[in-house]
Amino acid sequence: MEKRKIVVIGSCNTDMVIRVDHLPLPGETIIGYDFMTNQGGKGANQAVAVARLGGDTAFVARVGKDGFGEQSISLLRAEGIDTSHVTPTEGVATGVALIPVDEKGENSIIVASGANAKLSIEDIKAAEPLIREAGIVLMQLETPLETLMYAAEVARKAGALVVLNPAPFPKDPLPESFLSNIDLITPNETEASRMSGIEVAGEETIHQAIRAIQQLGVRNVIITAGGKGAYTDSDGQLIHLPASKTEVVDTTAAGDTFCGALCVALSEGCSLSDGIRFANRAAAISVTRMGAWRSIPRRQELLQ
């Protein structure tokens, strides 16, 4: 029987979100409204998206040994996620993100990594039996790079499809030894520009960027472009999968919803193009709602 378990390796945060008229300029103090706390972190967001959209999900992460960490583990379990490798950590806080969201639904995010920075190679070694059962391993870049590099190597050797959402993109280029173990990468336009060295501005440059990233060692590249949808390459041809038109309220976790949905579709045997269509529908629903986990749809909503 084909392996369908999806293991997500990554960050777990508590988000503190404030609605504002506009995003503050340097040195500017503004009055906000509609404050909320929400579970977040790119890893946790993607794990929840996988679980809600029908995937068999396990999560590998660290949280602080504090109230935020206890709450995170409890809520992850309530989503049906295997949290046996979500480790409470002494002496460090659970990750926190501060997120202002403007009237157009755009946001800026400041993250205090906390326990996320403690995710280690030893954590991956402890989770190796879980990774060997996986059909797909999904990662982001909010945890230490050396840990993710080791995880990608383990997952590749185990025969899993290794998917990387390269966000937040680091200051230095990603090592080719890391990218050589990645089967599928999902940068947005900004991340694709930084990876490829090509300023993405229109379909011609998108295709150039895809080819440049492929030359770094990643065969399958999807560039997400917000309301324009997503782009990929098939046999040298640029494929554009447009997004559904929706009213944007908050873009928080839209990219994470896309990644989780894509992995669910691929785990069920969908083609890459059909997987992107499924992920576009999920992301289109998420932007109509405030918050991270609160915005992530369930499978039935997509079927409707």
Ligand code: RIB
The other form holds:
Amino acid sequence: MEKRKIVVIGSCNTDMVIRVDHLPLPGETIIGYDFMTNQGGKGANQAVAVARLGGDTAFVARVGKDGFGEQSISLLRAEGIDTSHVTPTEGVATGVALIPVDEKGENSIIVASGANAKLSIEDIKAAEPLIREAGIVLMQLETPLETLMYAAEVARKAGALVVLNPAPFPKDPLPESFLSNIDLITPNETEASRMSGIEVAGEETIHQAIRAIQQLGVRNVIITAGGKGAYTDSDGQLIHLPASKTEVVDTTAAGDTFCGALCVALSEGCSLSDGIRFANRAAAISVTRMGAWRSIPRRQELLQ
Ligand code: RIB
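Right, and the form predicted together with alpha-D-ribofuranose of this protein, after the form predicted alone?
Everything in the complex follows now, all chains and molecules, and the chain you saw is the first one.
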């Protein structure tokens, strides 16, 4: 791949995190422990992962014209990310996520989209020169679908590898015209079940789900499976790339770290399997620490 730049298109949030001993049930009030305000957002997390792991990154996003938005832009710049297309927006707040994290490191996440919902086709048009330079364009589903559909079309025409992390998975199935512009998709097991209509439980169903998603128009499918690692298909064979065992403190942004790391490895010419191995290592480190950006490792840590 000649063009090495990785353009991430997506959300930028401020995460409000509370540690709890269990996630609240409907109607239940629980008392938690410490509270933290962290930088987050699936798009921003993935851009930070790319930058920390050695990628040449630009981020396309919207934040509010407020303190959280200003802070996000200045911290993204400090990571070496090109923020020329992160647009502060009047009259709307920066995205916020409420995240309780339980003793097992599992979480649930509620996002108030705010400025993320304003990312528009016009924004993608403005960022087209950047997208044309990109080797890889990476997106998730926390910004408007019509904007992402347009971005995928532009990126595909420009010859970039288009990677979609289909999170959070929408109520309706993803349009065929969108999927036909995606080269590589990285659902987790729940998203893979929703996308394929196959209840993923064990390797046989994982392989069936991969094949079903391929039939929707995406050739390369990686199903991430948390502590079990990740699965893909090569010439009809299911390939399992296990993750190393680690102590889990917080799984927030592990999937984002995986996606960012995978794109860095692919931009450096790695095979899909080697890219997944690299991404598994990065994600395994991220779960040992609290928070989103704060948990994402730097390249040097992976080499140690
Ligand atoms: O994937 C984790 C992220 O999801 C959090 O940082 C939160 O902001 C939501 O976007």
